[in-house]
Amino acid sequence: MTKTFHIRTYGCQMNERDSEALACMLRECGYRQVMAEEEADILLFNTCSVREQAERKVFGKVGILKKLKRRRPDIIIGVIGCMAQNYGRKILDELPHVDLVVGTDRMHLLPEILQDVCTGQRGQVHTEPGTEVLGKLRGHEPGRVSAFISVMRGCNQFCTYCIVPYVRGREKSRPLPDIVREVEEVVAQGAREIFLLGQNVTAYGLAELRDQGEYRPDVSPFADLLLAVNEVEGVERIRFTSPHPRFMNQAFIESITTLPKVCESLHVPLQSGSDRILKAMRRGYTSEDFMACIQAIRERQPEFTFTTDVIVGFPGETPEDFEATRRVMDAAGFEMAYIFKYSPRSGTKAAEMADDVPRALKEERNQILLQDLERRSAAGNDVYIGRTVEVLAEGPSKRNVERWAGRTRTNKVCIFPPAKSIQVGDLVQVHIERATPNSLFGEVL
């Protein structure tokens, strides 16, 4: 009898990408994917360790499955990804009903591991480091408009608050021809938009150049990669995340502002606008450096929109530090941001610092930044009223199936009435008639 599986994903787009690839691998091995947990013989939780809240969700969710395990002893429960890499066997100590723990560098072996578990070899832990996962964890859902392509894994920056280098390892980049081949494969399966992923994507290829003694600060292998993907026939749009400002050099800026398929939208983590806090975070740039990158791009492409990541309540953050963050966010014109209230991550340098900003103050600062974002987003979207924009049709809107949704090149969500002539993946011209802080609304021309 064919076993069924369900994957629940927590965290970043890299995790979403890994889950999609794992699902493709498991289906190729004869397993059947189901969308409801209660229908699954195998429950897999692809986890995130970046924030404490994400870990609490997983421990809570998997913890309550103890009752299900008593009711259905044959069900297989697995914890995979960053939490698995971070905690290893400790997960089994706390959650003994879990059957397998597979870290970030061993997920490509999941079909073989599951085969052993299905024959009774439960309680397995696989967290050995390695590079074999690069290029092996691949697969795309046919028909999806956007395709995530992992181009590198890991990070060498070791920001004081961040656990990524410990759970994803050091930077390892895939060979450019291998990435291009995967892009060609997903385009053949219907993808029109390519989303290149890496924890520190602008550092693509740099670790390898350093190993060869060929590194120079003015080179950008990632710019070379963008050019190669831009030349693949059938690719309509290129996006990527997340760049680090330290590696946004002239070659990079030139490529994203001149290559026609690279979209005019960029997610650039700021983390703080205070130079003192940036130094404590060990980010490697000042607020002036950051704004110089933003301005250099906008001088070449005024339409560019920017989003960001920000941490409020980092150890030692004063009211003046917080106001500096507000000023930089306003100057950059961020219309969307992932704002995180600082929480210590065990094993990082920041965890050794006093977490001295009260929780209530973190929440207050979080709300202030959210209000600022809504104001800027409303103003930024109002600019589009009366304009005609190119939208990549993604299909029925999740909130209203009688309408279709898509995104502009500047990554604005656009809602419009469906038409029989429009297919998923079409590029359509939409005349914008009204806007909210979150969406544009218009009619297809």
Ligand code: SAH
Second form
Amino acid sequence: MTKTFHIRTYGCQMNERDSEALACMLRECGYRQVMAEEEADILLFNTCSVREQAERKVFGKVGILKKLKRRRPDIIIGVIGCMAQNYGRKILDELPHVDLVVGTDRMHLLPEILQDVCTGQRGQVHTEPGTEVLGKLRGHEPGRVSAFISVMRGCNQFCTYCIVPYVRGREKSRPLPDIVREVEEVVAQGAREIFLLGQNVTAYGLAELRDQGEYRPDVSPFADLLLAVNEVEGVERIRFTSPHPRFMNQAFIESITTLPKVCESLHVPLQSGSDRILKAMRRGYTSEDFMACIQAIRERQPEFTFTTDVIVGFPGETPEDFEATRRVMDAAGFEMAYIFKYSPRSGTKAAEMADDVPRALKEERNQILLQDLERRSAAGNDVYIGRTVEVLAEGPSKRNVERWAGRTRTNKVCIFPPAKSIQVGDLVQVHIERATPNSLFGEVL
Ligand code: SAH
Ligand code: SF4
Ligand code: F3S
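Switching forms now, from the form predicted on its own to the form predicted in complex with the named molecule, please provide the structure.
Below is the entire complex, every chain and molecule, led by the chain shown above.
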């Protein structure tokens, strides 16, 4: 009988992308994907280690499956991805009912590993590092308007707070022609928007140039990649995440502000506005460098909107450091941000420093930044009232299925009434009539 599987994904878009490819590979091997966990013979958890909270969720979730396992011993439970890489065999000590642990670099072997597990070889652990996964974990969900494409894996930055370089290994970029071929494939399947993914996309190709002794600070292989994707017929929009400010050079800025398909919205992680804290984080830029990038982009393309990641309560963060973060966020005009309370990760440099900002103060700083954001995004969205914008139609809105949702090029959610003439993936002109801090509302012209 065909075995069914269910994948639950935690963490970042890189994980979402890995899960999508993995599901395609498993379906090709004859497994059937189910959306309901209760219907699955195989339960896979693609996990994240970036903060303690993310790990706790998985330990909790997989922990309570012990009961299910007792009732249905034939069920297969797998912990895969970053936590698997981080803890390896230790996961089995904590959760003995888990049947397989497969790290980030071994994910492409999952079909084979599952076969072994199905024939009784349970308790398998695969965490050997390697780079073959990059080309081998492939396949796309057909019919998506917006397609994720992984352009590199790993990270070489070693920001002092971050576990990603330890669980994802060294930076490795895919060859440009491979990526372009994949873009052409997804476009042929209906994709209109291409989302290029990597932990540090602005460093795309740089490690390879360094190895060949051809690195220069003024080149940007990522800009070359954007140019190549921009030329693929059928691509309407290009987005990417995450760019590291340290590698945002002139060539990159020119490229994103001039290529017609690259959207006018940039998610660029600030982490802190205090130069002292940025140094302790080993980010490799000052608040001034950061603002210079934002200003250079704005001067060339005033339409650009910016979003960011910020950590509050990094070791030693004083009220002055925090105020510096507020000031830079305000100057950059961030309307949306992921704000994280610092969480020490064992093995990182920062974990050796005292986690000395009390939890309540981290929470208070988090709330203050959220209020600042709400105020800015309300003002930022009001600007659209009365204007006509291009929206990529994505289909019925999640909140209200009687309405359709899409995004502007500046990445604002736009809600509009459906019409027979509008299909998923169409670019429509919407006249904005009202706005909230989260969305724009309008009529299709
Ligand atoms: N490569 C991306 C970020 C990947 S991790 C970049 O450098 O921009 C996503 C976000 O998680 C980071 O931007 C950071 O804000 C947050 N983060 C990472 N480690 C953290 C930690 N130990 N505690 C709290 N937040 C953390
Ligand atoms: Fe982590 Fe820094 Fe790499 Fe981003 S750039 S993944 S924050 S080490
Ligand atoms: Fe988490 Fe791994 Fe992404 S640690 S943030 S899922 S790279």
